[in-house]
Structures are given as C-alpha cells and as structure tokens.
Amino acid sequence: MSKSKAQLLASLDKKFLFQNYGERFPVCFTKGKNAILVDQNNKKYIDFLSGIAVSSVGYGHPAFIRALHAQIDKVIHTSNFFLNKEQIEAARLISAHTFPGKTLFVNSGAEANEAAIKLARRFGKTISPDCFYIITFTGSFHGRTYGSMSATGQDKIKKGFEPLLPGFIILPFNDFETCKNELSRNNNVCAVMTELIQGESGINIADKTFIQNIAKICKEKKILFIIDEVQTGVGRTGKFCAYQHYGIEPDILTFAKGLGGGVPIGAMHARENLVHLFEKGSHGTTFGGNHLACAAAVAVMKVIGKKNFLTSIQKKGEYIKERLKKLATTVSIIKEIRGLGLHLGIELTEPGTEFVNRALAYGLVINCTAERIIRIMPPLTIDMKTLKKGMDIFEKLFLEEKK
C-alpha cells in the first residue's frame, strides 16, 4: 500500500475505531489465494499467521468457497427455535473426529469457554452447593469475557477489570504435585481446565505426564477435565485435536478459530452424561450455529478429514522445525524452538517486534507474542513450494541480523 493510502486508512481507523489493538500495521489486505495475501497495491505476502490460526484452509479454497456460496444462496440465518441441518452435520463431524457426545455452537472461543465454565458449575452443583471451583493454570488464555478472563492465568489480561468472577484457582502450569495437593485439600473443585499448547503466552507445551496425571486424578475424583482447543483444534497440531497426542479422554472440548476457516464460530463439545445439565433456557445465543457458520465448519472438517491430510500437516511442521534447528546453529538469537504440527514458536533472546516488521516488508506475515516468541501458524493447506519460499524469507531475516 502506498504511504498516502496507508496514512489515510490509519487516520480513519483512529477516527472511527477503538484503539484497543494498538497501532495497526500499515497494510490492508484486499484478497487472498491459497496461502498468499494481497494488499491494496497488489503486493503479495506469504501468510505464516493465518489470521491467528483462523484461516485453516487458506484463501479461496474451492470446496470451502463453493460451500459458502451455496449456503448464502439458500439461507444465512434463521433461529435456534428451528431445526438446522448444517448445524446437525457440523456436530456429527465433531463427534466423529473426537468422541461421542453433543455439541453446543456459539460465536467465538471465549463464548465456548464461557459455556464450558457454566456447564462445569452446573455439574458441581449436583454434588454440593459449594462445588464451583475451577482449576486453571499460569500462562493460560481462555478469552476476554468475564468468565473466560477470570479463568485466564495472565495478570495483564485482567488489569483494570476487577472485581473478577470468583471461584478460579490458578496453579503453576506443568506442576502436577501442586495440582494434586490442591485437589487433596479442596473437595469443592468441579473442573480442571487447560490448554495443551499455550498459544498467547508463547507456545508453551503441556508435559505429557502432567496431563495424563491430571486426567487420571480427575477421573478418580469425578472432576470434569476441560480441554481448550480453541487455537490447537481442527488439525492445527497434526491431529484433529491436540489432546489426541496425549492419550487421554477429556469430558469437555472447546473450539473456535480454525473451525470456521474465517467465518466466526465457536463450539463446546461434551460427553453425553453432561448434556442434561443444560435444560431448556439454561444457555443460548442468537447467532450461535447459524446456517452459514455451520456450513463453513462442515466444509473445513471435510477438508481436514481427507486421507493423509493430517499427516501432511505433521510433515510440514517437521520441515519447518528442521530448517529452524539448522538456522539456530548459525545464529545465536534463537533460544528455543517448540510446538506441534503447524503451531510453532521460536523463542528469541531479544524482543521480536522488529523481525515482524521486517518480515512484512519482505512479504512474509508472522507474529510476535509474549514479547520474544515468533509464532509460525500458516494455513493448514499451504503447499510446500510456498512454505519453502516463506522459510527462505524467514531465514534471510535472521541471517541479515547476524551481519
């Protein structure tokens, strides 16, 4: 985008919009194809962010676009007072990819987590009036609505919004002994809720033994185990859900981001024995699971469900890791590489914002979170030629820094 166009848009942005996202990059994307984005000046960018793990099937995927156009031609929204075959099919596919249960559709990850919190507390109330505590972990991010924000284990997210929703116990991530001790002394915990890869705090991966022990103790004590798959679900890690890497059986899953491929949707999926707790009128949302959003989700899951698709994500992730490991032997700024599938983080020894800016200038979209963590999360459908070209640019950034 030319400077004048960028300046005009920036001034209009400041005039009409809240500035809660800070200073936006001076780029306005106008179209995309596969894993390539194009701005108003027709400059092309390789997308290694996919709208923060949202554009799971990239841009212009034929089956996805056909499904959306077909649905728009029929009906976009009616009401949850009526049957919705797209919603039914989306729920069926979630069960098929995870475990038998029932799904509640909402509009975002925060809403999905709010629903999970409400369901967990309803469950706790069947045990005792005081059984409403939910254990979450430091570094977690579950959303910015009051329940999900209160569950989040990051003080910066909560600053200035007190008083928060009570009843959350935030414990150290990957520390099972502390969690076990809490559950031993507190009989009023109804659920444990966690991400398996903490995205917003820097691609922090849950230890396998930690998660398996939590799953075991939850089962023993009849406590619900909630897995937040908002950023990791729908193929991002090389399996449909991240929990499938851990050999566990959660009670509740939450989804959003990649589920709709860019169309806003969220979902809570729970085991059958919990469904009766949400009786008529206990929870709902006007837009949740409308025809268009669910048609998008069905199209995405059909792509994800194709033979060898998940395996291809794992292979692409390993390719990126191998190149990053080789790069790390050449430059000292890379401290650690971590992640699964196409959900990767590179921890630097210094702030990473400048790398994001330079990458954008070279035509590569990346992201920095937690100040020093560069995230790589391209569309799951990215082809190897584009992936290699993107990694060439990425390496160039760091090799230039070395000079």
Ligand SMILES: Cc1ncc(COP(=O)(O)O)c(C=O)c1O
The other form holds:
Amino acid sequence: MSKSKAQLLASLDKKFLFQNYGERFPVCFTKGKNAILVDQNNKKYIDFLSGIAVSSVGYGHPAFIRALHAQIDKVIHTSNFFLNKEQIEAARLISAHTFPGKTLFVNSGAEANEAAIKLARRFGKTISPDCFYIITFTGSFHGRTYGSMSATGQDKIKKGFEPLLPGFIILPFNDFETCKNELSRNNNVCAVMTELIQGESGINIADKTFIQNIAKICKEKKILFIIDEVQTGVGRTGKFCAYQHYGIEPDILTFAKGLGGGVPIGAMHARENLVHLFEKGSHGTTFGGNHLACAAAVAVMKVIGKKNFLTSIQKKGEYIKERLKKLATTVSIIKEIRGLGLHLGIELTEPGTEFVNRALAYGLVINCTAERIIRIMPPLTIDMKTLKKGMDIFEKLFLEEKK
Ligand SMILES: Cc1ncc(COP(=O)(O)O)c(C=O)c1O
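Could you switch over to the form predicted together with this ligand, since the one displayed so far is the form predicted on its own?
Expanding to the full complex; the earlier chain stays at the top.
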C-alpha cells in the first residue's frame, strides 16, 4: 500500500466512521511479530504501547496463535445457556492467580466495572435500601458506560452526558483522611472503588498507606473494596495484579485489556460470599466469556504463569527506568519517571503530542496521556534487544529535543 493509499484510507475513515477518536495517525499496521509492528509501507516500528496495554503477549506469539487457531476450528460462540470448558478454565486460572472466588465474564473494562457496580449495589441492599453509594477518586478512569463513566473522577469524560448515574462520591486520590471522614458520617456507602495506578490520567500511583488504610476501614465497616485492574492486571506491573504489591485483600477485581491479548474480553472476579447476589437472571451478556475469548485468556494466562515470567517484567521495567533516570540528569524536559513493571510514565514539562509524532517517524509507537505524560507499555513479552533499541530511539528523541 503506497502513501496515497494511506491518504485514501484516511478519507474513507472520515467518510464512514464516527470521528470520536480524532484524526488517526496516517499509519495502518498490517502485521506484527512480538513487539514489532509493520505498516502499509513495510516500515517497522517498535511497539511501546501494546494497543493501550492490550497486546500483552505481543503479536504472533506461537502458543497464543495456536490456541486461537485451534479454538476457531472447533467453536467460537454458543451462548451462556451452555457449559463452556474454556470459560471454566479461564475462571480457574484467575482464581489461582488472585484469590479464591468466582468470575463473571463480560466484553470490556467498562462492562467489568459495570458488573462490579451492580454487584456492590446488590450488596448494599443487604444492608439497607439507601446503602448504594460508592466512593471513587479524582483522576480515576473506569470506562464510558453510564455507570463506569459516572464512577470516573474526571469531568472531561462526563461533559455533556448529564444526568449521570447518581450514587458516586468522588474524593481526592491519595487522601485517606477525607475518605475516612466520609465513611464516618455516611452509613450508606456500600463500596470503595479505585485503580492502583491511574493509567488514563497519567500513571498516578496510589500510596501504599492510602490503599492499606482503605482496605482496613472497608473491613472494619464491612463494605466492599473494588480494585479496577483493567489496565494494571494480568502481569502488567510485574505481578499478576497490582493489588499484590500492596498486601491487601480486595473483595472484587475487574479485568479486561491484557486478559485477552487482543481478543475482547472483560471479567469481574469476586469473593465467594458475594456470588449469590447475582441470582439467576440478575445480570448477563450475550458474548461474555465466549469460547474464543476465553481460549485467548487461558493462553495469555499460561504465558504469564510461566516460571520467572513476572520477574522478567519487573527487570525490564527497571531497565527502562534506569535508562530514563540517566537521561533525566541531562534532559530538562523530563520532570518525573514513575510506574511499576511495564506500566510506566514519563512526565514532561511540556505537552507530549509532538514527541509522540516524532517517535512514530523514528519507528517507535508510544502514547501521550493527560497532555504531558508519555506512557510506556510494551508487550510483556518484548525481548531485551528490542527494548534496548526502543530506548535508544527514546534517547535520540530527547537529546534532539535538547538541541
Ligand atoms: C482502569 C480502566 N478501567 C476501565 C477502562 C475501560 O475499559 P474499556 O475501554 O475496555 O471499556 C479502562 C480503559 O482504558 C481503564 O484504563
């Protein structure tokens, strides 16, 4: 496909598609191998984005592809009326990697959070009819459906969609006192819900004491602690879940993104004592947990579960941080480097959009969020040689910027 073909695609995109994502980059990826993507002109790129933390095992991972091919050959979808071997195995693996409980499969992160919100409200009803409030935090992102959007602590996401779903109390992130005060005067809170690294608002990390205190007060008050692991889960931070860095025991986890390695799937995992609250007919989805999506999730979790795999993610993350820290000593536009595992952010002192465009021209796919935060989220399977090459490009970009 020539450049003019890319231009043609861009005009067809404008003609046939909603423009809610803004103008797309003039790049159409046609294939990939592990952490390398190839575009319409056969130009190669190092992928430091993974389709927004989705392509967790990269492109063309042999075991992943084998599992998908085998499943497509057998059966893709039958509905939740029937037993589903792949769904059972995916749920078993989620339990094994997190805590004993049960899983409900959906199709996206927003839907996983929607399920968690509904389950929390059902739980609240067991306390009192008015116990439906859920505390969430400023800067959070939980999705674009009405429930998950209303839970989200960013006005720009909700603008123009009012009236929102009532019942969310949005408090300052990393400020336990405010949360404690709210809980001491409001007996109608059924749950607290949070991300541990706020991905969309700029890789903002939850303080350990803040999270541990919330976990403690939720236990004392007998309310639920929901952790949104949609972006951080399934190995991204170097543990299967980010909550495992915090030494806490949440009641509900939500997943999506990396769980299916690119095949759409979401999941809510909850403790056994909550499962009865979704009795027959109370909640469901047609596609949720179909054979293909769950075969993908099983294949991804088998890769993540391999010996030393999670440690390798931590090591790769440390390598990136080290190189960036060195760079930051000479480059003034780097304000801060933060994150865990392969879920990293560089806060710049200036907007990062131009930086992303220049990176793309050099063959590096990155993303800028919250205006000034460059996110680094390569496939978890990226090899050290490719990672080093990607960091060389980063260095070149920053040093050029300095001139
Ligand atoms: C933490 C978090 N929760 C929920 C969502 C929504 O997921 P989805 O886009 O799959 O609906 C996202 C997406 O970016 C997310 O980062």
